[in-house]
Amino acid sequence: MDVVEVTPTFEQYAFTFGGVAPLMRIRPGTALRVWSDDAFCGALQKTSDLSSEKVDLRFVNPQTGPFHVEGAEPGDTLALHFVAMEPARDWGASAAIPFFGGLTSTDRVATLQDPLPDTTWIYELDRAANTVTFAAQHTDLEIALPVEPMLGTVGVAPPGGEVRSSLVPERFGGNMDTPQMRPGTTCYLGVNVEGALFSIGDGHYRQGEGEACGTAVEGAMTTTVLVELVKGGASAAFPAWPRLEDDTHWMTVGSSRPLEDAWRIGQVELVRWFGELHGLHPMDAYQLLTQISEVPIANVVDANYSTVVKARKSLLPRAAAYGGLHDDLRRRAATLR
């Protein structure tokens, strides 16, 4: 199977979801090699480059697309099988910014207090052995962290005609920043207007969970998609929010604040899912999942925040979701070029 390659200009980047016209048309079944830039477009590249002088609030979160699937309806669900991620870069960076993370005062959480200072923080990449190391910017401590690679950012347009920023996790996708999307993992999204008008982008050389400065090891990554379409019906189980799948695991992502609220969203629909692959009354997917759910959570720091409600397979009857599709990406993977 060939690959279609794609490298965005700045002035091709997307930084909403929704709003933008497509950057390329593709048929379901298509594979994409795409090329994304870092969340601060490339703005912070030393130590002394900080965010308040240097990166630009307009355009951050650069999302590569959107893609037109050809057709996609609504009531459709677009599948995304992740097959590789690579850093398209030999460094990463990451940053405080003033007033906005998980431990520092922000617009939303209000306190009498100054910002935290204002630092970044650059990560040299080491191909050979695959790492990122992490320099203190006030000991001497190195630590060489391993490469994770992850997207942040991964969504559709949004419903309703509606336009989002690429800052923004919710229903239809957007900033989840779960380090569970990575290569192996097949992303179920509903599809809300015609084309789907996908995008992807935001990627993480690593990010632990929580992503609690609000800046993971951002870098420009090179990822390799499979783009497959499930057409809607009565057979059909439409995501009404995303849904992911890997070898080991069934997931759900819910997005909201506060951050219970996340995760309610992330168990309800977890119960359905069940419902449609084992056919559980939704009381016995309840006690179920209450017995053998993870919940790593993804963000704290966006507009809303994110949630992963996980079960493993190795617990429960073998179930194939919308026909077996993640395996058959799988085996379709294996077979790019």
Second form
There are 4 protein chains.
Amino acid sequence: MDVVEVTPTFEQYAFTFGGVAPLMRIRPGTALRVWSDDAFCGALQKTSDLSSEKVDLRFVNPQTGPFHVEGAEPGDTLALHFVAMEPARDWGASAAIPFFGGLTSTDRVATLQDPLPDTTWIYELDRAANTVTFAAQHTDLEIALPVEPMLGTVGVAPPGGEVRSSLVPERFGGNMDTPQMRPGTTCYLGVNVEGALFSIGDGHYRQGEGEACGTAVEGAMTTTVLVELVKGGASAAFPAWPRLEDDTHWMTVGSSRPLEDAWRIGQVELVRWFGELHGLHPMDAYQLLTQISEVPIANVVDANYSTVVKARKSLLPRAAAYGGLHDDLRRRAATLR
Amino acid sequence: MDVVEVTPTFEQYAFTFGGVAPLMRIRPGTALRVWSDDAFCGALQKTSDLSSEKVDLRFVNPQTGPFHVEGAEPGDTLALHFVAMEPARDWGASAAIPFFGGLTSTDRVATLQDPLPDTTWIYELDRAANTVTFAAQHTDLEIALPVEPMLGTVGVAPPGGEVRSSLVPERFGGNMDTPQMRPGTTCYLGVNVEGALFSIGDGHYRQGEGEACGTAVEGAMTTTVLVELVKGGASAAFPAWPRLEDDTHWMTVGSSRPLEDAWRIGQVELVRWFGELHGLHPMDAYQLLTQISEVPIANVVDANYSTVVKARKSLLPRAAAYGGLHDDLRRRAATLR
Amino acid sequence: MDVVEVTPTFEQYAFTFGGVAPLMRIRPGTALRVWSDDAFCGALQKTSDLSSEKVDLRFVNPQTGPFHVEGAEPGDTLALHFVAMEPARDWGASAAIPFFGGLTSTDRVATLQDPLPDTTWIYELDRAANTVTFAAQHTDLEIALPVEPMLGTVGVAPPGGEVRSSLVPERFGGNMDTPQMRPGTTCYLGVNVEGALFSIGDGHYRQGEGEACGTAVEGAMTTTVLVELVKGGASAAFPAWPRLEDDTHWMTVGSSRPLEDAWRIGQVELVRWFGELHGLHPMDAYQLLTQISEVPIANVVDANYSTVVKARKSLLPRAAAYGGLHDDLRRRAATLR
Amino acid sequence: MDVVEVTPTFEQYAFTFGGVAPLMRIRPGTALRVWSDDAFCGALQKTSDLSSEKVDLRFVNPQTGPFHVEGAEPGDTLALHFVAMEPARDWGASAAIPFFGGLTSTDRVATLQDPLPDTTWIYELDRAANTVTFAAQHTDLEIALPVEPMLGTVGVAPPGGEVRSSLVPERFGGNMDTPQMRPGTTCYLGVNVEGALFSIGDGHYRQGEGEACGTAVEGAMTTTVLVELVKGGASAAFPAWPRLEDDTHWMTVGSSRPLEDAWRIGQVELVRWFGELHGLHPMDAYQLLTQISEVPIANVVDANYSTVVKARKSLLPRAAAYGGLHDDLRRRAATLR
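Having seen the form predicted alone, could you give me the form predicted together with another copy of the chain?
So here's everything in the complex, that chain up top.
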């Protein structure tokens, strides 16, 4: 199986979902090997590079895309199976951007206080050990942390002619910032416009749940992704909100404010999905999920907050979503390497 | 080492934190084997027992306690190490109580809609298999789920003369409803009143994160707990909010509304604790935790919502809290069995 | 009609709702003239008196009471008609208390930022002009503002044996901090315990809606209040949340977090009241109120946030609550002066 | 002074802010007389017209515009002075749309409950009496309510290439749904794109604060508006969020979720404006506004919630915003009639 290599020029970076002409047209079944820049467009390279000086906040979180998927129409379901994610640089960067993050006032949680000190941390990558190193700024502590690559941002064009910043997580996916968006995961997104127009970006060499300070170990990433399309009859099983599947879990992602609404959305979507997967009445799905859900917060820092709601497959009867597409994509992925 | 057995009569059940005379006075170092009734006071025994008919909402979530810990004074830290939790009945119960839970309007999220149907599920316990069985009400599906016992409610008397319902999670602990409150965990709580006056209850044979419908697999529980007290010098390391420790993780629990504030509280408390444990400046702790935190939601249904914020010890330099008390309690616990 | 004068000693101040022995027993129909201290217990007298140095946060917002109303039982409705409020000192004080207020991070909206500067403002009272004077600290601006006296805190003992800080607004009333609690207003509260055990305090010489910085023009107050009790048949019209009535408006007060839930509570309670007053179906009351509600925020700074929801009587058919009690109390009040 | 009449065809309706070609280019100083359709595009004409059957939710809240204002550039301030609003039809409509509104679960406040009954109310307009009549659906009650016309939606194109649904209130204005947007008010909006590209719509014959059920007395409207532009030196006084001014009040509008964040935004923006108007230090403005703010909620039903924060001019020293533009526009408006 061939893999199509995609490396955009800076001029081709997309900073919105919707509102951008396709970078490329592809057929369902295509495997892509996509390079994406880091969320700062590479502007933070040493600890003296401060975000307030080096980062133009109008041009952050660049996406590679959008990709027009041939035959995709509103009501279809796009499936993106992530085969591999490889750090494309030897360092990652993280920053406490003034008035951005979870433990500071922001433009929304508006207070009259001074910002936290603008600070940048650089994480050196050790490819042999597969670690990135946290280096404290105020003491000598250094800690090597495992690389666990993920994509912060995966989304399609929104409905209704809207164009949204790549910083926004929403029903169309976008900047969900969940560590679950990693190799081995299949992401299902409802298609809103002809061609789906998906794009990906915001590589993280690792990230904790919540992304507390607002930025992960941000790094350029090379992502191998298999693209598939579910046509017809999709209406019944159309994902109202992003759904994820890996070998061990069924997952949904809700994004809104306040955070409990993000959770409600994800939990209701999983109730809905369990109706499709297991024929469960909503009240029974509500009860069953009450006892088995895992709910790792994704982000509490973006334009919307996001949570993941997960259910472990091994606890449940065997079921297949979208005709067993995830297993099929896993098999196809194995042929790529 | 002796273990003190405690089984309260119904008249001795406590329904508040604070405002109740001590059930027993104990010395630091005592091991207790505590029986606690389920959150419904045993009123739901079959699926036709509906909460609207059988449960007196003024008398729910009974606690066993309070225990007066000799020598405990405001500013000290109480440590409760959970050695074992054993289901004390052969069934657990869960219910969708009208206008209570996460996917329904409530007395707070007030709407004009009808309630969801009042429904009770009974989970039979299989002691040999160590499972409880979910039985769907609307289809034939039955699923055996592993027993993973935990306590929903662990707390001390609040400060300022307040008396709070046992349904409330707060700074003093209480109804946090996190699956992390399980055998092997040490819970640290700041002491607010002389004697600390802690109590425990709300056993769950298992619970998913979020406790979506508002009730777990509620069951009477026999809990073995080691009680310790950290005196003096505690001020620097006084837990402003509940702290948990097990063999693998440092954890904090924040409780408030909206849910992002529960998270903020837990995340700030863990930043504070990392200052104590690792000598980290708050900005460095903020950054480091951004990349390693695990944030499983505890509950989105109680009077306050709760989240846990965790950091994996194996990622971090070795550190000891409260003089290595958790390891010491683990050793002592081993002698009990 | 006689008026009973009540001036507590400092030792008699109440700092909670519930948990305090009655200051006095009174019969329904009694007129009281109650002195209450300011929220700082008089500790801030000049701008150099900083709250972090002079105020013991365990002893703030003192209440005068509780008053045991003879014959009051759970399920009854207590009516407090405010006849007059007179500043009892010649100055009021306001302060930006560190980590308290609406435009700062707090113990709940927890961030890592520094607090705003601890600042105290003193407002001199001009009795002849009936003004208090704002004096800027950083420039020369002085502005005389009309005195518009109100009580921040009016409440009864909570149900379920709870005891709550006088800083809390809740279903039982408490620290709602609405400018509507002023002379001419009747406040209806559901009785939770025998004797109702109401208390009042937290006089404000004036306050804007929201109480942005967390403290109004706090001042000792002399309040004349007529106390009445609605017995029997009250169940149908029992106020689930505080209800207010004056000559021009029907009003409810909801208190919770986030602020939209406070609003929802107040709006639903007014829908319920409109069913009682006008025989309206909930959907019709919902619609009608959508077009006529006035919704002035009360506070966005307390343990719960509060909003008032109002409907102008002149837009509506004539109706009487509780047998026309408000009009009756207005008549009785006129005989007091 | 000439007035330019504008009546769009259905094909010219705009359903987004941004993403639409200008309907017309105008010069600063132009007076427009703009017809706008109602939020339902006129689809609800009798009570048997249900929103679930008659309203296509992809095409609601049509705007008339956008208008390209010559010379407007990012960093400038657009001023829209509303001279008159006249109902353009003899009836208005309101509806409880399933899963939309404040006292129901929604796509965000997601629950498993059934929706409220889909219901439409028609308000007949009496031009002589200047009233619209509420007619209850479940009883015989009819109430004539004064017409108090306002526009729910006034906004400019957003920055960053975003295109937002006309249902969204945000920093760029949009669907704020405040009764303050009425004849006599000047609305100041920061310009984000060349030409400003403002549009208006969503006429309400009257609306309560909060817009509880989600829809006001929706009606086609003829609005006379004077358009002005503030160039240069605007940076210092650039409105970060919408500012309103009328003869009696300075006002700001914040929009976000949860509702307290909408309030924080508005309150901080008014603190900022008071620095410009009165030379006040932020701490002094914070204090002064604490004692004088009026905070009527605008909406608790839209994609963001909105609050207005107001300060009464008569309490304050005389001040002029934008060179006294509001007074000037009032004078110019008087020549139009």
